[in-house]
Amino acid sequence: MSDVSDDPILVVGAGIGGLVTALSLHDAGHAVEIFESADEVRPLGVGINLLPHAVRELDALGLLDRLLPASVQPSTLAYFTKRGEPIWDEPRGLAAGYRWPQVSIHRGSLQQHLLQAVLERIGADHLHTGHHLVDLDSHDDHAMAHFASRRGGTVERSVRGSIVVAADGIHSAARAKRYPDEGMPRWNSALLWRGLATAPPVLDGRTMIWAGHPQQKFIGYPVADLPDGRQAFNFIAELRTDDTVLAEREDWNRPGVLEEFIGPFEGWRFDWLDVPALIRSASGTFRFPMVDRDPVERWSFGRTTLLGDSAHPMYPIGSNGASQAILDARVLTGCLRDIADPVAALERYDVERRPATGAIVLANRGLGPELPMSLVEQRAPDGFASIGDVISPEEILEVTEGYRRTAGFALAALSEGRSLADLSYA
């Protein structure tokens, strides 16, 4: 173990990034204490995707057997126009030759499985809820995290650790301390309504669907197989607005209003999917704006660092948010193993992960792997006789494979199969 201090590592945030970080560090022999702002870690959210390189890391932590029965492993990603015409499809996960599947799962289910692993392996007495980070500081031989019991409160408890890993989300208090003038997240004028429907399998029941274009888009994929043969089907209905200023803080749990968005989708009745009927069948939706933050010049300051959405919040394009947080956790663990000085280890983690995730943030602003849908809409807004007259397979493949390389899950990059935590960072 690299840090000879008796102080534990403090992980702030019990979301996906924080829980995986705690499990990874504990697996490597570190003492860990986890601090969560909420009074209870509850299974919130809707669907989420984990890419094969992130699934590899969860497998290395012995978590895959928990997740596979509670998820769907998609074998195909398919692009369609706003009329339901096929543009492109490609294999995903095991079907694409990866050694690990892609995993589609309810975010709350994933978080609960991670939480259960934390309780079993680390212990409930090391998870502290009702702790909202107010401040943090670094000293020569330790770091301090200062907490209040509620957002905006004064410090009620200060905790000493060997290092502090802030995985406290897009509104990170730790990031705000390092970048006090950053302000609100950047908004691209798009609003997303996310929901879960119970429905018969769409297409083969193992296909992720992207339909439409940047101004109006529908994304859907199953996250669980149900005993009656139906599936829990996650969907995102996205509309670009004319607004330029984000008037309210985004919230994963803000209820959506059907009348706000269903109108533009009324005509999206394809021979393989009735989009408005599927949306209406959901018990409700959650609405939030598509936001991110600019990449910053550093995450690590002495014995403190950022991880996950606190470090690199990105648009939910390309299934990368949670996946990149998992990669952060594993690289951080490897750096702390190989480098005796914790400050130097956090600096190396910063160098390893910050440029890579910054490139994804910027790629997602450029539509990432969804660019072919935009090109088809620009070139053939009224339809086409043959997709080959509009865009070539080579042009699509150049975009999609380029994004896989940027995001770190190109097939060749995963051929060796070693966990990021096992690589050398000395």
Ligand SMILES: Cc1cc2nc3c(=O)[nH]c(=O)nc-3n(C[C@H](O)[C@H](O)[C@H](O)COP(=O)(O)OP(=O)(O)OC[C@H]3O[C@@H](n4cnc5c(N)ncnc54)[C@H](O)[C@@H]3O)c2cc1C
Given for the second form:
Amino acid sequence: MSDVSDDPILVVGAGIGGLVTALSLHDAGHAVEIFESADEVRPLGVGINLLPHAVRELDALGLLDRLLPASVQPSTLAYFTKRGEPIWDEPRGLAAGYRWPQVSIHRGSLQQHLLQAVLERIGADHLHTGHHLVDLDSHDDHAMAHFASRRGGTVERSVRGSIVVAADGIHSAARAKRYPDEGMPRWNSALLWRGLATAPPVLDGRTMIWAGHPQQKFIGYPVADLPDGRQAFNFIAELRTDDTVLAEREDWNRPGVLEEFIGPFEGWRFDWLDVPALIRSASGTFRFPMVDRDPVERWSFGRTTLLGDSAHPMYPIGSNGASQAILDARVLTGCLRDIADPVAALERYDVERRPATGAIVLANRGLGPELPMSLVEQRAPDGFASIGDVISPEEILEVTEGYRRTAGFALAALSEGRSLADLSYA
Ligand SMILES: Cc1cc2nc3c(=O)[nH]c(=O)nc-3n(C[C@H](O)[C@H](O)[C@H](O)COP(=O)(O)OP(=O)(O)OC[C@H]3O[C@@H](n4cnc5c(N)ncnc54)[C@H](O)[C@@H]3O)c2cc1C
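If the one shown is the form predicted alone, what is the structure of the form predicted together with the named molecule?
So here's everything in the complex, that chain up top.
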């Protein structure tokens, strides 16, 4: 192991990225302390997806026994027009030949299962809630993290560690310290209303649905099978606005108002899904703007680095937000194992992960795997006799396969099956 000092590794943020980082580093033999701003880790959010390469890493960490029963593993991704006509479908996860499934799960459930594993394996004494990072610094032989007891507070506790891994999300204090002029996230004028309905299985109950085009889109997928045969069905209703300036700081927990967005979806009653009825059946929604940040030149500064959304916040399309945070955690673990000098190990992690994730941020700005839906709307806004007249399978495959390569989950790349933490970074 690289770090000869007795100082623990400090992981800031107990989101998906921070918890998996802590589990991965602990698994590799490091002492870890985790610091979370909230007073309690609560099961927040709605649906989230994990791609097969991230699931491979969770498997290597022995976490699938608890995660798979709490999730749905989709076997198909299907694109539809705004009228519900099929554009394209492709197999996903095991059905596509991967050794690991794609996993659709409630974010809160994922976080709670990871938290439970942290408590069992690392211990409650090493999870420090009510610790909001306000500053951090790097020294020759250690790093320091400075915490307030709440957001906006002043430093009340400083902790010494061998390194600091800041997984403190899109409003990362660690990133703001390195990039003080960055300001608010960038918004692309789209608003998302995310919700969870309880519904009978849609189609075969294992299909992710993407319908519409960049101006108006509906995404839906089940995240849990319920005992009564119904499913917890996650949906995202998305509308592009004419606004360019975000009136409010984005917040995953901001409640949505049905009247704000239901109007344009009233006509989306397909023979296989009544979209407005499904939306109305949810107890509520969360409103979230489509935001990201520009890729930066560096994540690692001395003995401190960024991970997950603090490092590469990206539009929540293409199922990459949590997946890439998990890959970060595993590469970081491998770098710290193979490179004795912690500063050099963090630099190696930076070089390994920053360009790869920066490419996904940019691909998502170009609509990522959703591009074919945009092309169909542009070419045939009033419908078509045959989808083959509008777009060819080859054109769609070029987009979807290209995105799989960018995001690192092309089938060939995973065929060897080795965990990223087991690769050599020397
Ligand atoms: C409340 C919430 C709900 C979400 N819901 C969804 C969803 O429904 N679907 C989806 O696809 N994605 C959702 N996301 C985003 C998704 O979790 C991330 O894109 C992805 O999992 C990467 O995770 P992360 O750990 O890097 O960041 P995050 O999941 O954002 O976790 C960051 C963690 O750091 C903590 N934190 C922030 N600032 C500080 C600080 N200064 N000091 C200490 N701790 C700090 C936060 O409280 C949080 O626990 C949500 C994120 C949050 C925070």
